[in-house]
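Single chain ahead, written as structure tokens, the form predicted on its own.
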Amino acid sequence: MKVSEMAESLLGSHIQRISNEISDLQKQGKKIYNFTVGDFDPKIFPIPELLKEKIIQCYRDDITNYPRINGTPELRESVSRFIKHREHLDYSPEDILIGCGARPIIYAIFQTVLNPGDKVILPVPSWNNNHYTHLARAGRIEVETLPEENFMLRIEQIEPFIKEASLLALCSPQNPTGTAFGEQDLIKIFTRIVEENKMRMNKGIKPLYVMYDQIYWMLSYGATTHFNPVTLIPEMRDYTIFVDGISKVLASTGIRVGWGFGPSGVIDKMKSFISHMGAFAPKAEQIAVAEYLNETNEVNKYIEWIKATINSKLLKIYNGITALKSKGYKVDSIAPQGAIYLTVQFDLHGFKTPSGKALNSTGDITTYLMNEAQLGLVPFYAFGSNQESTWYRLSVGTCRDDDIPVVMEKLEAALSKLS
């Protein structure tokens, strides 16, 4: 059947494809340690108990009708206070847009600021920016980031493309890498964007906007500090659209409450996309989240717990990979800085399995790790990197502590069989 060119060329999710392979193996009775999904096992990471009680009470109170298009006043007011208290960002409730999670907010940003054929600067690897660019019928300027730079963009990499771009898509801490931007790197990027936009304003040209996805910002670990465009360079307020929500920091991916905030003129136009998609967060959840965010002590206690729990798992696996590297295995990892992800490397191209089969591709390596080490990971090519990249995303949202030593033992056994 004939469909639109956009739909015909829209790619499916590589992550989902790998998850389906794992599901098929699990149905056959095979044990797989599934570290592929950027989600949480609610038995390991339950949502805050108080938030759960408030959601249930809202349904008991029959709060089941449509919310306002841009979100309930209660939640927008609560988010306004929340970001002012935690990030010292002063945005009024009218500059805040509530969506059914962060994805509709991201979709609305792309649709609002881009014309067909406009260009988007996006780092690779990065989560789904290539697909949102495609949906907007825009052009991609993909910039390959480097492991020695923690897979984060630098001004030198994007400078050649700034004049032709309409949107710069950034995320920190980043999915899939679990790494974050440093202060000086961001200052250089945003200083250049302000300079570019002053020139565009004088010529009456649409500015270069920045989508700043900070859905993981409260999950920053150790010495890592989260920085945002507007605090670093106040002039960026006119060009920055933030993406945020409760999905990650409250382990509430299925609750579907996200928000965006930024220039009032852009946010006002984004409301129309949310309304036509019907991508509202459920009203009961909005009211409950508004009430919960006002409970500062409860919020702080939960965030402290989830940060400590996630970071502990990430560090245990990172130390395990580092120990394997010290034994001479062709593996590597980057110390975790944020989010629920660890960047790991399996540089195994050309090795042979016990059966004599050569690992000639990243796909071969992924399959070998799944079958022999019982370990499910997502290769960076699922996030736009080169097909033969040897780097992977490991997610700990479904990881039990007692699984980690077992996984490390099985992984070493699998690696030791290669020749």
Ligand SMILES: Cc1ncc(COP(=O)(O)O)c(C=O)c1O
Second form
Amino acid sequence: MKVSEMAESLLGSHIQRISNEISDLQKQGKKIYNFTVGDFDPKIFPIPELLKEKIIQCYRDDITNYPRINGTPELRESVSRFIKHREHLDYSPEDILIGCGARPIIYAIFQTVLNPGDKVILPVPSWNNNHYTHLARAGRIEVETLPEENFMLRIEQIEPFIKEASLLALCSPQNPTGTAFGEQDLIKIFTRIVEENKMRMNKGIKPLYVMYDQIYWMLSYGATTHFNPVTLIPEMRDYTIFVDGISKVLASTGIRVGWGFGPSGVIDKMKSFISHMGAFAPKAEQIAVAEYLNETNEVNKYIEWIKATINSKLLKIYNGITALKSKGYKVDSIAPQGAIYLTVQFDLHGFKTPSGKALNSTGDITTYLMNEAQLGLVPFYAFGSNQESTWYRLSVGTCRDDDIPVVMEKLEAALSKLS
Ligand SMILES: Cc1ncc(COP(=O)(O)O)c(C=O)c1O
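With the form predicted on its own in hand, show me what the form predicted together with this ligand looks like.
Now the full complex is given, and it begins with the chain already shown.
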């Protein structure tokens, strides 16, 4: 059946494909520790009890009609207070747009600031920027980031492309790497963007916008501090569109409440995308989230718990991988800084399995780990890295504490069988 060229070449999610492979193995009765999905097991990470009660109450109160297209005033006011209190960002409720999760906000950003053929600078690995660029019929400038730089983009890497780009897609803490930008690296990037945009303004050219996806920002660990463009360089306010929401920090991926904020002229146009797609967050959820976010003590308690719980799992696995590395196995990991992910390396190309089969590709290694260690991970090529990248994303959203020593044992056994 003929469809548009854009739809014809639109790719599905790689991660979904790996998840399907895992489901098939599980259907055959095989136990798999599935650390592939950027989601939470609600039995391990339930949403805040008070939020749940408030959502149920809103439905009991028959809050079931259309919300305003840019979000209920209650939620936009609540988000405005929330970001002022927690991030010292001053945005009025009119400059905040609510969507059914962060994804429609991201979609609307790409559609709003890009013309067909415009270019987007995106780091690889990164989450889904390739698909949103494709949907906007724009071109990609993919910049491969480096393990020694925690897979975070540097100004030197993007400098050659700044003049031709219309959008820079950034995320911190980052999916898939669980690493975050440092202050000085961001200052260098944004200083250059302000300079570029001054020049563009003089010539009447569309600025280089920055999408700043900070959906994991409240999940930052240890000494990691979260920085944002506008606090660092106030002139960035005219060019920065923020992405945020409750999906990750409140383990509420299925509740579907996200938001964006930025310059009025951009947010106002993005509103129309949300409206025409009907990508509103349900009104009951919006009212419930608005009330919940105002309960500062409850929110603080929940965030403290979820951060400690995620960080402890990330650190246990990180320490386990580091111990395997010190035993001489060809594995490595980057210390976790944020989000729900750990970056792990399996440098196993060329090794032979007990049956004599050589691990020739990342796909072979992924399958070996799945079959022998019962461990499901997502290789970085699923996030745009080159096919031979030896790095993987491990998500702890579905990881039980009891699983960790078992997984480490199975992993060591699987690695020890390679020659
Ligand atoms: C970086 C990043 N942004 C946005 C999202 C989407 O969030 P939502 O579920 O609110 O649409 C995700 C989900 O995995 C993500 O990792």
